[in-house]
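What follows is one chain in structure tokens, specifically the form predicted on its own.
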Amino acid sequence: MNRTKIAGIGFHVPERVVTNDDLAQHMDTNDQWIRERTGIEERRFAKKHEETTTTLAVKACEIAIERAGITKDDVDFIIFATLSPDYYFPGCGVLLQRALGIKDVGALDIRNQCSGFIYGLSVADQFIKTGMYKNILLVGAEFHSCGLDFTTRGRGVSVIFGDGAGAVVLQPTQEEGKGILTTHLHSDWTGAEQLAYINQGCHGGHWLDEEKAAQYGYPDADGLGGIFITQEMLDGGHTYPNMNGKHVFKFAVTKFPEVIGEALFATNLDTTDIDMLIPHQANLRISQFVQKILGLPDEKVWNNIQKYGNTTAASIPIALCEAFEAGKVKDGDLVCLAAFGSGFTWGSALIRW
């Protein structure tokens, strides 16, 4: 039976570097406060009105396609993972297809946030194994900076996130023992609102009166076509992403080791067999905690959140590509990918490179 291999990989981040000191100009924070809580030193922000989630993805995909030794015309399926799409609909999959000039293949959009790339990898693996597709383009891309609250009120979330994209081309392989060995996916609805961006258009409340609607730039509040939003949502910053950081941290450091252990058990392997762990770059403190639980040395864990922040669905392919380019992921290496995020959703994958 076919296995699935990563035939090409690429990533792209915007040119603009935003340091912790830069953010301190807009909110009550400082470099030490951010580093101590997240490990982040800087992140990349895309250019508003010039770049989009899709344009970031295009550049990552072009690199992955070239490294796979194929052309865009060989791509027979697209999977696009993001929480920050260009449009509410249609999804970024078809926008990427248009931007790359790919023929009328299928395009699937995945909205599993930080776990999106792992979910996409698992879906693609099934398609490759069954022989349905031969060149799947899987991308995770995010343009967070256009939708964050850059005030002191929003600092607990806004200092964490950055923009970027990572992509892989997945192909079948008959090589014994190589490729994706196993994937494992989970979700738990009980923490859904602990890390969320609530749709203010349908989540309770009353119509704004005309005066308030005009004040906040919303149209026709007193009839069909108005905005269903509460004053409390506006005043409390609930029109931005929100996070219960302590709850997320506690859940993540439990589920990361569990799902990694699940993958190792399924393949009759041990933590000592892992050559490189690529965790989702949510928080350096989470990665370090998980590393300690697993007993892995520094050289077997790749972290780059210090430079890019949390790029959500893009973080694993960006980190994996960096590790590959640095020569830290080599032929025959056992690579473990693991993610945890909003939903809550989490997952893992083991790959023999």
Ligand code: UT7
Contents of the next structure:
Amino acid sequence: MNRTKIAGIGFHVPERVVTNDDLAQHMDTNDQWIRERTGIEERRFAKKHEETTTTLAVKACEIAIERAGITKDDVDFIIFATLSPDYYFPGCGVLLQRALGIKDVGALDIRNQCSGFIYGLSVADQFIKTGMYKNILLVGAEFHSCGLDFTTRGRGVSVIFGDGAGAVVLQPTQEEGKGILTTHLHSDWTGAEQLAYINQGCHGGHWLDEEKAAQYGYPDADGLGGIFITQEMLDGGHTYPNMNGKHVFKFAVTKFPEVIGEALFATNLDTTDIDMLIPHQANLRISQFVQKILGLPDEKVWNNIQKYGNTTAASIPIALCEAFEAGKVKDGDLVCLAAFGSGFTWGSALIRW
Ligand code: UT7
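Let's see the other form, the form predicted together with the named molecule, since the form predicted on its own is already up.
Everything in the complex follows now, all chains and molecules, and the chain you saw is the first one.
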């Protein structure tokens, strides 16, 4: 059976740099708090009304396609992972297809937040291994800054996230031992509301009891519904994502090592075999914790949250691309990808480059 290789990779981040001090102009926060708790020094914000999640993705995809040595007409399937799509529907997959001028190949949208890229990679891997597709374009892209609460009320969430996109072209390979060796996907509904954007959903009110409905800003859980925004929701900040940071943190530091261990076990490899770990960039403290548990030296872990913040579905392909461009991911290296985030969802992948 074929294996799947990453034939081309690219990333794009918006030009505008937003420092921690810039954010402190709008809310009660400071550079020291953000650096100490998250490692973030700055992030990129896209231009509202000019850029979208899809336009960021297009630039990353063009680089990945060129590096794969193909043209966009060779792409036979598109997978787009994002939690901040241009439209509620249709998904960004078709918008990317239109922007690139790719004819009527399938376009799949992935809704797995921080794990979206690994979920997409795993799906693509199955299609390639079975021989169904030969050039899958997989992209993770986010335009967070258009939907965050930049008042002090939202500081626990808004200082963390940044905008950007990363893309890969996936192809079959017959090279002995090379390509994606294994992928592992998990989810756990118990954390569904711990990191969520609830009020944009059209059915959220149906399962809430009265108390929860009030808590999340749905005044009438039994109403005829649809999407509705009330003044109460606006006043209460219920039109923004919410996160129970400490709860998410505790789960993340458990699940990252667990799912990496699972991938190593499945391939009969050991932590010492890993040449480069690319963790989803959620928090530098989380990455450092995982690094310590695995006993990896600094040069075997790639972190760039300092520059870009948490770019959710884009964070792994951006980090992987940077590591590749810096010559830190070389032919024959064992690369480990791992992510954890909203859902909760988490996953890992091992790739022999
Ligand atoms: O990628 C998706 C997965 N997401 C994650 O993995 C995120 C996981 N969680 C985290 O990274 C951390 O929990 C945070 C960085 C979000 C928060 O760090 P923390 O150490 O858990 O802080 P905290 O939420 O417990 O807040 C500590 C204090 C609070 O004040 P009091 O109650 O102690 O007076 C907050 O109100 O810090 C305050 N605070 C802030 N202060 C300045 C919260 N946000 C800020 C802020 N600036 N931006």
